[in-house]
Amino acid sequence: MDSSEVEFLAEKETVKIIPNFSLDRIYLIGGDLGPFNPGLPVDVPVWLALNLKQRQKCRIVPPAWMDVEKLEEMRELERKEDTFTPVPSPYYMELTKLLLNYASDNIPKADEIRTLVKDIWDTRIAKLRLSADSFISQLEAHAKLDNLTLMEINTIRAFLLDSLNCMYKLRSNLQPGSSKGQFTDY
């Protein structure tokens, strides 16, 4: 899975919009949406919110966690803890990117939010790299990945898989009964 596929999954998350048009309930395979009445908030998937926003048919209400004070608390907690702390959304990074790229005029203090989310991301990725390094150097066989998002796992996946594959090759060549110098690629 690559980052564009993770972003596609993030677009299925719901967000509140305030439409400026009227429309009865619409029936989609993924569920019913609406009714849409001017000025009355309604929950819709991010993909629809962004589409309506681009056509100037709505205003997007930022998620409750997309607040400077809450993100500052989250950043400090993430820096303080050795383990990964729970995130407000499994797609916090993707949603921030999408909403700030397409609806930054609807989000108060958008630049501060962008910086805070980037700080949280950088802290979590640094922890992830340290965890992966520790995992590999201690010759562990399994790891517990609590509170990681799909994008974070996706970021470290290639490095971790290559490292584990190399470790396997090295270990199998050191086993008694294995042919010295023979290197097979699995």
Second form
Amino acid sequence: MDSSEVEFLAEKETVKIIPNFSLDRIYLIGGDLGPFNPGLPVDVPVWLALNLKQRQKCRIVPPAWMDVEKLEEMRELERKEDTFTPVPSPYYMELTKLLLNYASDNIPKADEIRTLVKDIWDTRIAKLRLSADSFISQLEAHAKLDNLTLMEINTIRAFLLDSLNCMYKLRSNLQPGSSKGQFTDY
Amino acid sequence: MPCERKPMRYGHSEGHTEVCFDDSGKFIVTCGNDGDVRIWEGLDDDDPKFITVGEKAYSLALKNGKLVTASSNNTVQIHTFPDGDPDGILTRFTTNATHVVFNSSGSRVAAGSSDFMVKVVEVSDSSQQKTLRGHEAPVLSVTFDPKDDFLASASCDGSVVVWNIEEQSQLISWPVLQKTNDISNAKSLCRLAWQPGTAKFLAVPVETKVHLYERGSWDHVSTLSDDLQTQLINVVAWSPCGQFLAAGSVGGSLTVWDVNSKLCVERQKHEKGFTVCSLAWHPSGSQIVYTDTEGCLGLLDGLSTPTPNTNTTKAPATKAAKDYDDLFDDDDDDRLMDEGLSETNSPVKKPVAGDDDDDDDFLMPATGRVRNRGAILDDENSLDTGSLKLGQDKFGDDDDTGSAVVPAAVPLVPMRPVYEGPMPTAPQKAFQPGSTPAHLTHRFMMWNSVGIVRGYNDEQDNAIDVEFHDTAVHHAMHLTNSLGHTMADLSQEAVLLACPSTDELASKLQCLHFSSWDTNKEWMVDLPEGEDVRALCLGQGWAAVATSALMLRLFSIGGVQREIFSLPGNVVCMVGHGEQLLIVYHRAPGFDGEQALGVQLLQFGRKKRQLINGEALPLSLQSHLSWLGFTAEGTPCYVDSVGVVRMLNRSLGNTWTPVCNTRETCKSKSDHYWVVGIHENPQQLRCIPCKGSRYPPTLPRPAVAILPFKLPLCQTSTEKGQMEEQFWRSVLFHNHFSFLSSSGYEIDEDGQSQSQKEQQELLMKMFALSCKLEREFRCVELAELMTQNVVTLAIRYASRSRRMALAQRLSEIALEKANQIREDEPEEEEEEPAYSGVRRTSGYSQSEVMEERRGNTRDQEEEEEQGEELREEEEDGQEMETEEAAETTKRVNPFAKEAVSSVTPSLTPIGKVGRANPFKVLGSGKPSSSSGQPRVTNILDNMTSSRKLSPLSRSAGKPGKDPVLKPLAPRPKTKTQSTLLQMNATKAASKKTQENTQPAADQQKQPEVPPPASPADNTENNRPKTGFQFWLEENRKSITADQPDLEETDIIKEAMGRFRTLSAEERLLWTERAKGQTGDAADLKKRKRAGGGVENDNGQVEADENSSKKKKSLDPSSKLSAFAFNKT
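Next up, the form predicted in complex with the partner chain in place of the form predicted alone?
The next block holds the full complex; its first chain is the one shown before.
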């Protein structure tokens, strides 16, 4: 799974838009959308919101958590806690990126939000690396991490799995023994 | 001293704040870290005026219309109050000033600064400065001696110093405070206060106590303390009378001492325990306002400072006499009668006066500008008695220490106006609904269903932005506002703007007619001199302007002047929609906070008329109008300042019904909803939630929220209440259908039928509920509201749940309704009279038949019927049970459009029960009810939509030999087609011949048929006929031959008699034959409906005959095929 796929999944999240056109309910496989009344907020998936936005057919109302004060609080909490704190949305990073890239004019203090989310992301990734490090250094068999988002898991997956494999090879070569030898055959 | 602590409210951003009252006590003035000075008209003012004085404001002082502030640019500036115009810089320091105060007369200002200096400046001439040097650390606070000789200051160097102002020298210094190096590190702000009036004491907060130093001797004479006071005291303030001292502490406690007794008379705690950094007394002494370091503003109310107790003990006789003297001296023209009351009245009156003020503050419309009653009173008083203010006067009267110091001890009573009745309210100003106040620099000039007009009026720009919700209407526009337009309206066709007149220019009306097809998209009109636009609105193809000359001018949208007429009063606001114009104006002065508004509703178009003719507009108590508009469907509605939305109920003589209270959904007291639009279908109240204010800001762009409507009916928490509310709301919100159709608009028929369905559904639910609660009378009342076909359902429900009396009454109602419908629609078709006439007679003949039959077989029949009912219940057992258990879910079905199949089974019993019961209950049966029954069912068949009846029956009538049957035809026919087996069709066909032989008889008979056919029966459509029927077919000829003049009914009767005389074997034979014939008996088709009359006998006689269920099912099927025949 690469990050574009995760982003694709994130596009299914709903977001409020204020359309500037009038359209009756539309019926899609994923469910009904609309009706669209000019000036009246309506929930649509992100992909549609961005599409409409790019065609200048709507304004996007940022999700409630996309707010400087709330994100600051979250950042502080994230920095204070050793474990992962619950995130505002399972796709917070992707949504921030998408919305800020395409609809930054509809989001107050877009730059600050971008920085804050990046901060939160960095803090979490740092924690993730740290826990991966201690996981490996303590030769644990399993570990439990709560409140991770898909994107975060996806970020670390390739590296962690490869390095674990690699280390496994190294270790099994290092220690002579018949049983180990068998394992390397796999 | 009981007092009430009002909840804190947001005043400024976090940080040091200061607060004071203006001289009249009408405004609370605060300054804070955000650099604004806010002027609040009471604690509940959500829209305070503000003056920006700098980046930060450290301190403020207010006197004689001058506002002095210490701001972060190291200056002490003056602004005028309340206008807020800058009035120069008083003095400068090398760093910021920390505290500024006025002296008692307002002629001088003292300011302490962080650069260790204190300056005393003449307000009139800022070059006259006196600098007091000597402190060795930033100055914490300064205070003037009321007699203007001295000045006291406290500093971070730990000293409190008294200065001689003239000599600019230190008089005395007390090292009582803790030393710090900066204000920000100081534990306490140490605000000093000098007793007003006598100037006898200087109060110095020292840690948790307040030291009182005596003027002159400068001795520490006493200490005010409180055991419960454990925190450092930050600020102290004397009451205006000088008798009480209030202190606010770092931990948020507020304490009031009586200085004479040195007793603590009041303790309050800040609700969150924040540091109180400023407090001020109301000039009347009844309130204390305070602020904390978090920027919040609070109020203690109802401090009845001079308690009667202290007053009586402390006021010696000589004092009273002196007061009397004063009284005579000052007010010789006043009534002597009142003087005796002065002493006794005052303590009582004062709290009252205080309360009044407070009430006014609370009720002040937040749109501001309107001066309140108290203020008006004040003004009158000050006119009467020179420059004195009411508050001061009151204190003069009660001040027990008050010898010479009090400006003039004018007694209270003569000052009171004689008139004690209700006071007129200031009329509310004209406004544009959907706009925010004009004094805002960035404001919405209009927000409606079409778009948004925003006005910017700041230094760089004076512009108007027009934006459309639907970009398909027009692209957004940006206009420079060179004329200074203040009013706007927006429609699908045009933007209308208007400006008030200025000295040079007349008031102008500008219209951007963007939908015009020629190249000239704009026109402008100057109003006559001296006439100002007060309100304007746009309709479809017209524009209206109400002016200050009480005139209403109509323009066409292209700029042609049209009608002009006079308004009965000053306009408040005006809206247009389509061809309707709604005007609200002042009918008369309102009293005690009420507005007396009148409303006019005009309709243009082809037939111009006035629909509402200057009736009073009902508002909530002590509120004013805040929004006026039409729903998208064209029903007038409005919102008052209390948040109640009312809508015109055209079906109830143009009354106004409250449909929503927006304040109920608000989370906090200072939140409001700003209504922008109302839709009736779907029911939506579109509004913008405003947190902590009445109006939304232009940025960030507010989002529209949708509120549901709710009629304020009683007990809406109960199921009954809920349904009643839903029902009446539905009724109210669908009034527009009838209005629209009556004024010739096309209407959404789907929506209408949907709503009718919904209403009837609710009625049925309520009916079921009342049934369950054994409220039969209520059931009948509900049935009165139902349409006829639903009444039949109700009858069915009632009889199922064994409420025969109820069913009986319902059937009467059904009959009435049927009559009414017939009377209402006589013009619907010419055939109608004949049709109903026949119907009636047919009903009659039926009852005759039935009666006769009854005569013969009453006993059996009764048994039969009971059995029948039982069987029905078995048949529908499933349905019944669910129905009674949960009517709500089950009852929905009959109405569900798609559930045709479920409709029909439930119809079956209607016919049976509806027919059977009245007879059973009534014995011989009243003709009226029995004749009513068939009608009911007839109408049930046709009434799904009464509209459809006429075209269908008409078209059916065209082939035309048999009008009687027409109304019945459509429905059974469809059923035949959908559910009957092929065989039945052949039966029908074959029957044709049969029918033809007896057309006359049939014509009379058919109406009798009515009980609606049903699928339940349809399932048994191919049941065999009874033996009797076969026999009758065979022998009819012979009977008619014997007695040619017999009626059809008589024939059957006769036939029955003869059949009975047959031997058992013979009868059995016929029965066998009947059984054998079922499949292919095309040639043996009989008039099956006769079977209905006979079957009971058969049931009796033929023990081995199939169950009577089968027999019973027979007649409907035969009826069906009869219809099918008639149709073909």
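Since this is a predicted model, take the numbers as computed values, not measurements. Positions refer to the first chain, counted from 1. What we label the rigid core is the largest C-alpha set whose atoms superpose within 1.5 Å from one form to the other.
- If you fit the rigid core between these two forms, you'll see the Cα of Phe21 move by less than 2 angstroms.
- Leu9 shows a C-alpha shift below 2 Å between these two forms [criterion: core-superposed Cα displacement of 2 Å].
- Aligning the rigid core between these two forms leaves the CA of Tyr168 offset by 3.2 Å.
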